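The chain below stands alone and is given as structure tokens, in the form predicted alone.
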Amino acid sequence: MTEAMSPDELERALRRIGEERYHNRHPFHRMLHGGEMSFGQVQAWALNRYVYQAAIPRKDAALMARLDDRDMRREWIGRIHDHDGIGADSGGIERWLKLTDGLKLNRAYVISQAGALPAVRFAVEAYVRFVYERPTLEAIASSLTELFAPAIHAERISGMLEHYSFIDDGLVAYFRKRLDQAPRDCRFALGYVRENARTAEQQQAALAALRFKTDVLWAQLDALYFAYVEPGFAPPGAFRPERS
């Protein structure tokens, strides 16, 4: 592509990436939301997803360290507060740990990440490194999976409450909170990308950054599917559900 798109055309191209590549299309998530997983498989998902949740504030801090604009830092720091907490709000990481507590996983074990799959850890660290190393436009564009997140959170809330007797409303508090937080965050990020991706080269870089992020999310589910669904071979040292 040699000609730049209009901001509206760019936004449509970004949204098409979500329609085609977002991880709600992965068979692992379809099983999870459809009630097809055992208690141990849900445990494995929550434990491994914690690796990603815990890395989000580090990713955002890595971006903030490179922002010269004070107003942008004031905007972006809210993402760290969302996950680490501030004041009376204990934050998203704590809400995720309450989910793993409810799934009878030892909290210290979850926080240690000792039982997480190697491929999950590698994918998450690749995302943190990407945001740290790539230009600000690409780093911000990679966060735009939040455009698609509310739909998957709503699906997850209804599906897990309907299908799993061991999930109650208190355990899905993280997802309920993100129904409001994610749209707020992506409004700013999308506005930034629309305004600052002006050349064809910049626009292609922004699209590639979002594709990279969808790959990060997809790779985590690939690892979970291989380890806990088919063929069901978890690597040495990884979490192994108790047999019922």
Contents of the next structure:
Number of protein chains: 2
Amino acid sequence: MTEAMSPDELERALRRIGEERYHNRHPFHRMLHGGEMSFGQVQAWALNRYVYQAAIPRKDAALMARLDDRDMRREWIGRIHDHDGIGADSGGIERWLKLTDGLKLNRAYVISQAGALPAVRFAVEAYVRFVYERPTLEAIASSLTELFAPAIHAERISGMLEHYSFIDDGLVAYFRKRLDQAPRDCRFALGYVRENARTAEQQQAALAALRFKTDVLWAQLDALYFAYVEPGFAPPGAFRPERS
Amino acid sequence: MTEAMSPDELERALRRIGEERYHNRHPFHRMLHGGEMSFGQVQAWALNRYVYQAAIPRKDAALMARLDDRDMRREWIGRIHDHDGIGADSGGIERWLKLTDGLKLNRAYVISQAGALPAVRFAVEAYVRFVYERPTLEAIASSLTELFAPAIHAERISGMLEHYSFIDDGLVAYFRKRLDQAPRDCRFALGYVRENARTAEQQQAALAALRFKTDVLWAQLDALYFAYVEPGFAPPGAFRPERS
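Now show the form predicted together with a further copy of the same chain, given that the preceding structure was the form predicted alone.
Every component of the complex follows; first up is the chain already shown.
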């Protein structure tokens, strides 16, 4: 039987998962950020990533639906506002649609998800179901990819602005905003996991949840690479970039 | 086969359910509002009704977890804030706890729900599960008891202030606040049901959902009456008023 780790050891183990499995290591992202993609490939990425963005508030509501603790709900609900907006703030999903607008994608087509890759939709839905069904500790641990997000967002902003003439500052507003939001959110989630994953079994479950989430993100890029880079087999019904 | 009603006919049919089945007609409420209850009976009511209050944000989050429409989520999330509070507003659950405080109930005991009637907990959980599992239209229709709530709240405020020396204005803050909130919420929900329950089958499902919800409310009062009025058989482990 494994012995339980200290909270610091657990945090190190969680961060190691990011180093080994976070999707910044995926060849698709290296090409995207390095300026190696065509306009159509960037379109395909933004269109598919919308599926994930659009599902996040449902995922967070699913988690809230079983939080008995009012203070935790009051904390977690901020994530829904971040994505859906509140009052004058139109939210992260709207900022993502600004990006797809800028990439000349029809907004209704993006929102319909009709051209998104099935494998991307399946991965996203697996994430929502995971949060619905697993214990709160695992559901929260699965959000901890946010620990690794600021680095990828910073790299994406500078890389995309530098390399693509069709990307300007307005289009990367989503990522700029997440530079502030993600660290705040993951501080709370990391604190919760450090405090509540005490037994070896709970700690292994939390680590497995985070690994699962890195799989969810990675699988989306595998599908994008397969369909739009190599071998380039976009499945029937999926978005096809116009020849340019 | 039944023919579909017009939206106005549907609304009348929904309102008729309130006239026939809403829990303002229950003998327990008539005693409560008419000043016929002992301090201990009012305590038992407030303690048990807390179970319902505490579950409402989970119910609303469960509904949001499957709303694909961002505008609808932005609308619905206000209900969670009403109950959980946001920023300086400590919310409806906290206002309910002010009432149980005023009734000299230990706050930790109330929040633990340890003394609540099992039948009340089962009814409340049936409501949360209903919203989890049923189509969005039915989940929303089940919220329409709010159409009937302002009348009961107004009656409760005046009745309880008049009849009970231990109830003062601070303790009925929850009900005063709901006088504004409930009509705003149910305007949206009623509009949704009017617009989306178009076929006879959908309309019957919406009516059944509202009937189900009146059952959920009524069953709680049956349990309270049985345990604390007549025959007065509070089950093992349930709250027992101190003899006074």
